[in-house]
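What follows is a single chain, given as structure tokens, in the form predicted on its own.
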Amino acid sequence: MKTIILDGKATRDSLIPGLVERVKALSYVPTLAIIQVGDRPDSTAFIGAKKRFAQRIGVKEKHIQTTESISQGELLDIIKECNADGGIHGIIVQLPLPIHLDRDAIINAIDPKKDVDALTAFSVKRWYEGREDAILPATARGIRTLLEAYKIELFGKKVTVIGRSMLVGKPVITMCLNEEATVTVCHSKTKDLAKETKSADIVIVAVGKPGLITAKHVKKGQVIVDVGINKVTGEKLDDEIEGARLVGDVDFKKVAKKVSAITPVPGGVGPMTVYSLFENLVDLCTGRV
């Protein structure tokens, strides 16, 4: 059986025309405010990808960049201004933040009606409960959309999720549960990881450790979703982070020989995450929250 490559770029590109039509149907041009603290190269690169996608679908973006030494109060004031600005329809604070800033306080200062990342306590409660009107964090939503595009169901499947971060792991876990999957959660303290991964129909890994999942961790017929983004030196990457080469958490070449379907890195979950972020923006513009 030939392994299916779950192509996030192709899937994203097939969905863009529909999203463009949704943007055009609005009575205004949506604007996304992107707040960046400091000048981390990885954050700058990811913001660049969001800017390019915004331009591609006819959305405006407002990039607000501050010094790394900005105080908590000053950053909260910027968010308050964006909340009050009727010309801004979505707000994201690029993570991670410097350690002197209270991440939770910063995120929860965002108006839930403009919370594109779906990370405020208000939004988390809604997607945790599985509400139909909830905004789902972009990576989890992107994974769901990618699997749907390839007619891979989560319903009734055994899913092993490796990683439990608030940004990716927990939303993915919750999304799978809400889709009626049986979910096993693994992390750095899990004993016999291979036993847990080989018992699953679908493995979703998001820990940021290159080559964590090898051929010994998988079996024939499985679906592998690699969310890992690890920057290594080498050949230039085409459209996600310029001037660097990315690898995932999965030993792609060896694992791909055994499984039925797998996402590449780059070109798998990454493009779907950016697409889903703007889906969230349009949902907010149409009164989803």
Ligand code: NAP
Contents of the next structure:
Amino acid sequence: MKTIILDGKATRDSLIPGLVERVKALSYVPTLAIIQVGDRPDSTAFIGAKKRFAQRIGVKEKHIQTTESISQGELLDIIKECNADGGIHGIIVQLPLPIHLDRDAIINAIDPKKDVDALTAFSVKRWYEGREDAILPATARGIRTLLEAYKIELFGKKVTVIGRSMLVGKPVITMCLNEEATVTVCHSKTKDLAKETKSADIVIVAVGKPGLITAKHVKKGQVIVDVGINKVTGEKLDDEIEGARLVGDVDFKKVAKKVSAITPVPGGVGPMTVYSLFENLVDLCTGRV
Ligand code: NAP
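Please could you give me the other form, the form predicted in complex with the named molecule, since above is the form predicted on its own?
Complete assembly follows, chain above in first position.
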């Protein structure tokens, strides 16, 4: 049987008109504030993708870039200003932050009504509980939407998630549980990764190690979702992260031959994540929280 490529770009493109309609239906143009501390090239590239997408759907963005050495107090003041500004409807603090800053305190300073990334304690509690009015972190939401688009159900399925970070793994694990999947979680201390991946119907990998998942980790008929984004040196340039050649955590060529469906990198989860971030913004604008 032919392997289905779970095409995040095509899915995103097919969904954009609906999102544009939702933006147009608002009585104002939504504005997303993106706060960047320093000038990490990877952060700049991710912000670039968000800015391009904002433009595409008629959303304004306000990129606030500070020096790397900004103090905790100064950064908190910027967030407070954004919270109080009625012309700003969503706030993202681009992660990672320099180590002298207290990430949790910074994130928790964001007004939950503007918390597009859904990482404040308020938002985390809501998505952890699986509440209807929760905003789900964009990567988890993007994966759910992509699977839905291909009519791949999570309900009752055995899902193995590799990675348990607060940013990606945990929201994905929770989303799968909330969708009634039976979830196995793997991480760096997992003894026999292949045993855990092979026993699943769906494998979701969010680690950040190219080639971690090879043919020996998968079996016929499985669905593989590769969240990893790894920059490797090479000639080919992608527009997902400008100027970089990207690979995921899965040895795509070898694994795709065995499984029934797989996301490519680039062009799989990445575009869905950016799309979902703006869905979150529009949900906040329409009073989800
Ligand atoms: P992270 O914070 O570094 O977490 C990595 C996770 O992988 C940890 O839970 C770690 O386990 C686990 N891990 C490390 N080595 C492992 C191994 N050999 N076997 C099994 N598990 C292992 O990274 P992250 O922020 O979650 O991001 C993960 C990847 O997703 C990165 O490549 C990132 O660029 C990508 N990403 C993609 C999108 C997208 O839209 N496609 C969005 C965000 C992030 P421990 O907990 O035991 O340390």
